[in-house]
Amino acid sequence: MPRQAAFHPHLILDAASRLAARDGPAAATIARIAGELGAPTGSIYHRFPSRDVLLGEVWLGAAETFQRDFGSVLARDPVHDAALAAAGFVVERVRRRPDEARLLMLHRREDFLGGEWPEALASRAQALRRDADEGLRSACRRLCGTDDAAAQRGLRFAVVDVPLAAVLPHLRAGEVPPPLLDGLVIATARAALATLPAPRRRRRGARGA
């Protein structure tokens, strides 16, 4: 039976994620990651060709996981309830996964991989953006009957901008978002959704009805 690697890539990614979340991406050097694991630096370079690739994997892994779960909430029915649930999801996610939240909400993608992204990582990042945009457009079409720029902007404000603005001060202070925030976010998101256009209904007797 082949010998199992002592330092699995997932362990290395977890250590890098902890360091980057706690002290910022710049602090997640190969030497510090190795120290966190009690591993030789060669073990890390054996599994990741560079620090940039390792930190790119850290950011992408967190972003893909968050978007998958957020998108699944936004895709539920009925869509109005799903949009409110998506706004609330952001606040609760910050409470349950503060390290992930710090990685994604306090830093930019470029903080993790400043140069040109390797092709494989760039493709994943592009797919992530496409999926996120399509999820928002789909929710717009279901909610408003259109996915024009104004509808998308309004929905994004309700389900993304509102909860982010609410949790960011607490993330920066290293605090857990208080329970009071849930009701405030939902109430604000509901008010924002009320400004969006309603789907147009076909007139009775219209052709094809």
Second form
Number of protein chains: 2
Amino acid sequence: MPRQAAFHPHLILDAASRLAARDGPAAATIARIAGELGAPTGSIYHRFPSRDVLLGEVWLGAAETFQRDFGSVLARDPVHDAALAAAGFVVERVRRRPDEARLLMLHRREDFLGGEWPEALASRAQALRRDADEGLRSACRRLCGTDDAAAQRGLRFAVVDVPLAAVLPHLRAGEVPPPLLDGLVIATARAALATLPAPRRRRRGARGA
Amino acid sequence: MPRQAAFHPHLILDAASRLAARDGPAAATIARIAGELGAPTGSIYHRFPSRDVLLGEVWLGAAETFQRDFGSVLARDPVHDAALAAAGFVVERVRRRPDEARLLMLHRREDFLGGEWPEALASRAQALRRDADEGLRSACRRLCGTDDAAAQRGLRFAVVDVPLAAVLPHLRAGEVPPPLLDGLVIATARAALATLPAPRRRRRGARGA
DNA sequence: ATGATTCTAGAATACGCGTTCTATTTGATC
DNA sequence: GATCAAATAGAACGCGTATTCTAGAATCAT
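Please supply the corresponding structure for the form predicted in complex with another copy of the chain (the preceding block corresponds to the form predicted alone).
Entire complex below, previous chain first.
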């Protein structure tokens, strides 16, 4: 092998993540990422074919990690408890990993990538979408007996939109979400779930994990 | 008077609003705004001292209009009904004025202005902030008998964050919020309000408008 | 008609960006 | 030690941006 690499892709991704989490993805320019590492701009391009791929990987990495953990909560039994736990999970996650949360919740995918997914990441992005979609559909079927659009929308509102809404102002202000929020989110999520159609009431714990 | 103006400030603001609502504030460049009007870029600078002031005025105008209407709903009596109406107002407002909604809800103030408020707009921005803050505090005192941080946070969650969360996915997709959403928002807002401290229960309609 | 004034018109400037290009250095292998 | 592939190093390029500058056109008061 010819020469040891001074700037591992991992370091570059870290620097880009840090900048994007602190000042937004637009602030993660090639020049600034390189500056953060003390590297010349050219070195970045030895590791990543373009800024789109680099920032796409930053977003995708964070999103995959979050989705894995969120999905595993939502997959639990019984599903009604799982949904409430998933809503609560979002709030707690923001406390535990504020950087990840700022990346994913304060900005949109388009802020990282401009246009379409680059070839290299397209299949990972598709798998992530499918994973998230299937996790929600599955919970929806278990909870309502159907995964029609209205039921999915309601469930998504309860487990994603509501906790997100609760957490956003604090994320923007750079604060830790206050303890008050957990009860608020659980109560509202429960109310949202109550509006969903429940097919046949099943006995509590009948299929408990 | 020397020469009639071909490009009134009003036309320029309209073009900028249209671009910002459709493609985001970053897409509202001076060149594109001028192009939309068939004007040279220089003419924009006869009306507005900088892009920051122009886009700031776009945001501020939309925000002031929204706040005026939202505030008047929240100011009604009895306050509990007013809060629920305010939550519902947000959803309906998105249907009635999708462009305004996209400006205010899909983007942040910083996406319009980069840094600080320009001198020319600072006092309007401050008045808007105070107006919004005082509207919420007032409703909070009427509802809970206190405007401490926790009560304010809960009320804000019910009347702002929850409807915003419900509406955001549809705004992003460029769809009209479905009718399903109104019930969902009212139900969850009611649940959020129920978690707030209620000082002494007052008789219904005791101070009705 | 003349002239002052305020606009349009659009080229010119300076800057930051992503990206590419041309060295130059490094270190394992022959 | 010579060789060579893979890395660093950083200047250079093309582009789009906000902004400024210079010129010309229009309109009202005189």
